[in-house]
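This document starts with one chain, in the form predicted on its own, laid out as structure tokens.
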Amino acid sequence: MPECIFCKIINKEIPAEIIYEDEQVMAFKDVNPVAPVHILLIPKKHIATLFDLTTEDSDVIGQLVLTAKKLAVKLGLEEKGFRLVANCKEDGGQTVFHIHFHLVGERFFAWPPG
């Protein structure tokens, strides 16, 4: 397995706040919170962006979309609403070589992001 911070988030090397865990997904509190709510939501196969996505990860991101939903209903966001943002690349904000979404909620998210 590369050697990321998530990935060592997953083998339990460097600790986080998680709050959901299962055999193909791990979702944690952001460090660097950018609303009230900031998960980071993550496969536990290593997959450094969107473009190395395959059909055999298919089951896996759905599992993540999946979770974001729950997480969302179970932090009371359904009212109101939240944001489940994936960068890509350098370009695209991603900063960490292995896939993940943000989870972010309570507070108003500006079209477009500024």
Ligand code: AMP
Given for the second form:
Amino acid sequence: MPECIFCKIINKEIPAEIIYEDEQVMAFKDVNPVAPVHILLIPKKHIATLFDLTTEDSDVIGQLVLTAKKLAVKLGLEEKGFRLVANCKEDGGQTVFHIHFHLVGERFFAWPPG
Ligand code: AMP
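If the one shown is the form predicted on its own, what is the structure of the form predicted in complex with the named molecule?
Okay, now the whole complex, with that chain kicking things off.
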């Protein structure tokens, strides 16, 4: 999707602080962090929202969650934990329509959200 900002990051057309990349997934720092650790994990395949997932995407979704876990360990979040969030469409607060998980940590997050 040429107009998608995250596809542009994948294609290195715009810069990002890339933390991890393999054939299927990429992780980079959020440009507007809400926590000392705020990383976005995205599939390289353009998928607009969680509603657009099919069973063909189960492997890449698994890779995203496993990558989040590996990065959380690498970043020293094992003791205190972290939050992994996927916002979906308007009520979920999604602003970029290329699915992503937010990995946020090194601060406390209340539940439920306000
Ligand atoms: P969401 O609101 O869940 O769709 O999250 C989109 C996130 O993408 C926000 O936290 C933005 O700060 C972040 N974001 C938007 N553009 C960029 C960019 N060019 N590089 C890094 N993060 C971005």
